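Next up is one chain by itself, shown in structure tokens, the form predicted on its own.
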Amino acid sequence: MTPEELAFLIEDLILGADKRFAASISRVQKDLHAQLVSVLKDLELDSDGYIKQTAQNRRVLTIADRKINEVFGEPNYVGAVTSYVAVVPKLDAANIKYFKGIDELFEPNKQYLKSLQKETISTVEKYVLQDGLQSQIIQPLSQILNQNVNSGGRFDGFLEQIRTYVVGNPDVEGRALSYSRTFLKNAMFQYSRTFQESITSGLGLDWYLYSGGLMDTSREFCIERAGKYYHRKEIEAWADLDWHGKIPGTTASSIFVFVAGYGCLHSLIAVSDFIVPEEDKKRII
């Protein structure tokens, strides 16, 4: 397997999981929206279509909040997240196959791999199923409900606000999909890069190929580097640069995991110096 093939395989695996996840969460969002509309139709309005500030309407909000928590606690949402994370063993297999091609005696540190998997799953659970779900998705939605009832907003405008937040519009994804999808995609690419870098140091590799697919949304940082070979020292020096999308805390060490930053689909694939072009070697000398 070539470094280019590994980079594109990783990209295909993660983006394939991402596509299936998006379809599943879109259905969850539509279900949540339908349930909320069904509950909110019981709100009491005045003759001009404004929401009344009554005890009955507070009870309706309580029911709506319960529906929100029920939907995100159901197997559909949790199952979609679990299915996304199931790509991890496939990423492991691809990386192991590649590095065995460089050194046939290479064997992964199973204890380290198990620990890395556990840490990644724990992070996903915290930010997509627990704390992050509450703070980034559920609580803001609950605030929209309360603000409109407390301020006596127009019912039709309230429903439109709910629809935009929950299911999105042609220009914006629903909040649950936007937040969880972005987090999971970054987490999976960073997981793969972390595993790669743990292997790289053990094999004593110092050269990398900046590889992966370029898209219309690729930042200039990636466009300038894609398809080129770089020595470890060159890559470490990038951490001192500034560019759009750079993740705070990018250091000479973490740049091998963060690469170009948020949403970056590229990989720094370690390679044997035997395949590095002579002109690149001379550049370092």
Second form
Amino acid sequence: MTPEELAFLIEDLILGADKRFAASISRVQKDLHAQLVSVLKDLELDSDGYIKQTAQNRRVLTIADRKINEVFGEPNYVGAVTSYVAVVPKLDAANIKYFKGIDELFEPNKQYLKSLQKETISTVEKYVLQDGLQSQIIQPLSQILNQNVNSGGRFDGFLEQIRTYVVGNPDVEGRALSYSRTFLKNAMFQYSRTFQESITSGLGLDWYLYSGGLMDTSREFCIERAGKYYHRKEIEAWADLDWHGKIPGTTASSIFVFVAGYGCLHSLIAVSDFIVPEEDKKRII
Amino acid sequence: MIYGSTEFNTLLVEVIRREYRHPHYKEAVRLAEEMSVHVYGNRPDSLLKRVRPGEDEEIMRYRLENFEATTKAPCGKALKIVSKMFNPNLSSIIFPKDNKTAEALKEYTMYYYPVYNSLTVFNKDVTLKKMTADANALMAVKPQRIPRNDAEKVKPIVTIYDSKDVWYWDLDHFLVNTEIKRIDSRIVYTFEYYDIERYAKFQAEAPKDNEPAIINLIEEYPHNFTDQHGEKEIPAWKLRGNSLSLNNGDVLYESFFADAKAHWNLSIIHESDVLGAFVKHMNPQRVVIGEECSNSKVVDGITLKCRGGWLQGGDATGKGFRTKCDKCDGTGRVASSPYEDHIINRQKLDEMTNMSMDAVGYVKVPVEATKLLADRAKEMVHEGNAAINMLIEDYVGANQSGIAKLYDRSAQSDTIYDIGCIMYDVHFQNQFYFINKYMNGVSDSASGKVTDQNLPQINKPTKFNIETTGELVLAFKDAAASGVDRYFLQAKQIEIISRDMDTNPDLKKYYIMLINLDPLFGLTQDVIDLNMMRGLVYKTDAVIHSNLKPFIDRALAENREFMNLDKEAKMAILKAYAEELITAEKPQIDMSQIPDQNV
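Output the form predicted in complex with the partner chain next; the form predicted on its own has already been displayed.
Below is the entire complex, every chain and molecule, led by the chain shown above.
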């Protein structure tokens, strides 16, 4: 397996999972929106269509809040996340296959792999199913409900705000989808890179291929580097640069995981010296 | 006048020979007799005799003999209400700690007091009733028996003497007659006597003015009780009630229930009248047309025959005899009947034109007045209880107006408080004070210890446990609906539980703990949810609130001492349980759904 093939396989695995996840979450968002509308239709309005500030309306608010929590605790949402995370063993298999191609004696450190998987899954749980879900998706939605009911906003505007937040519009994804998929995509790419980096140092590999395709939204940083070979020292030096999308905390060691930053689908695949072009090697000499 | 003095002897002679009594003796006895009718159910002869003055003696006797104390029950009910002042949850008697003498005093007065086990029981069963019946009665503390030797410790007891037995008293003594015994031609009087130096029991008689009256000193216990200012004290005092200030500045006491007396008396009078009227109905008065009396009898061989009500006859000499007929009682007409016949003179009847009547008939007694009287007798019972603010108990359940009941309760509480002040500030204080003096006065004095340091701190009740649990629940409902502070409601709920589960202390403690540990007591689930949305309450608090009972049951199962921990420690355990549940309930990735994992 060539580095390009590995990079494309990883991208394909993750983006495939991402696509299926997006479809599932879109259904969850639509369901949540329908349930919310069903509850919020009971809000008492004045003759001008403004939400009344009444005890009854506050009760409606709490029912709506319960619905939100129920929907995100249901198997549809949790199952979609689980399916996304199911890509992890496939990533492992692809990476192992690639590195066995470089060194046929290579055997992955199972203990390390196990702990890396656990940590990744635990992070996903925390940010997509638990605290992160609360702070990034549920609480902002509760605040929208609260603000409108407590300040007596217009009902039609309120419903529109809910719709945009929950389901999204042609320009913006629903909040649950945009937050979760971004996080999961980053998490899966970072998992794969972390695994690769742990193997790389063990095999004594110093050269990397900045692999992965380009898109309309690709950063200048990636356009300049994609498809090229770089020595470890060169890559470590990039950490001192500044570019749009760089993740804060990108250091000489973490750049191998973060690469170009948020949403970057590229990989720094470690390669054998034998395939590195001579002109690239000359940069280092 | 101190025992043994000439003056005292003179007083004794006067008291025995000429029934000389203290100035308010008659009034005190009268007040006691009147109230005893209602408190003890004594027969009110004087009261009943003055009713229906023209009544047939047979019926009056019937009424007196068949008197039933109908006012004893309402009076008893009022006493029951008042006796709630003894509820140990409302008052306290706290003895000093680390004081062995105080401990001994506590054991004697609160656990091993003769007959009643504790002074509280004695005051509840005896003192309260007695002070209601006889406010001028005398309470005294005396040795149960005079110690026979130095090793025997004195056991002081509280005794109450009726005001009719307190023949004389002044500032330095009380003279109480306890027995009058006729021995042959002599009359021997037994007295118990209290002054500032002694308690004594003696017998006396006074056949002549100038002879010594005391004939036998049965027992004597000298003492030297002094107050903190060194003033000598007599271990005896009046039971007290409402004070009646007399013109000469003296004070007489009347019962705290005296305001009910007039109504209860009327109830007794009316009830007795109703009884008399019932007798008339049950034994109807017959009306008969009288037949001429044909009575005859032989006196000294002369036959006398009734003629117009007179037995008349003559002997052979022509001497005549005339005496009132004992059969027709001088009327000349007779009718046979077991009971109260009214005899109509046939001749008079015949003289009346257009008048006819059956040979025998019955007097038709109107019943309306009897019915009204029966109703009024009942009404007077209620009026009596209302006069002393003890009516409310009768209407609980009939009247669901919480406001009205609260209003009435306050008046009732005031009345109980007044009685409680005397009970706790006078009787309990004096009882402990003098019992302590008897038991420890000498030994403490010898060891230089202040005897009063043994005395308990007595906290009288200021609020009375008189609402039923049902009423408390209603009041709680009203309070909750009015939007009062939830912490206030929490305290009220603890109060209800304390009251309702008095007989099951373990359960009471458990439920009080349950309420105390609820961090969100009184908040509805909606409000909790809303507050959580706004970030105003901790999720752990909400979890504890929703799982309080299972959490506490688990804590008790895991730690037997949980109930005895302080609140902070208990809450820490509950919070740990809450965190555990929150973690367990967090959505998690189902690892079994991830295939071929290398984990």
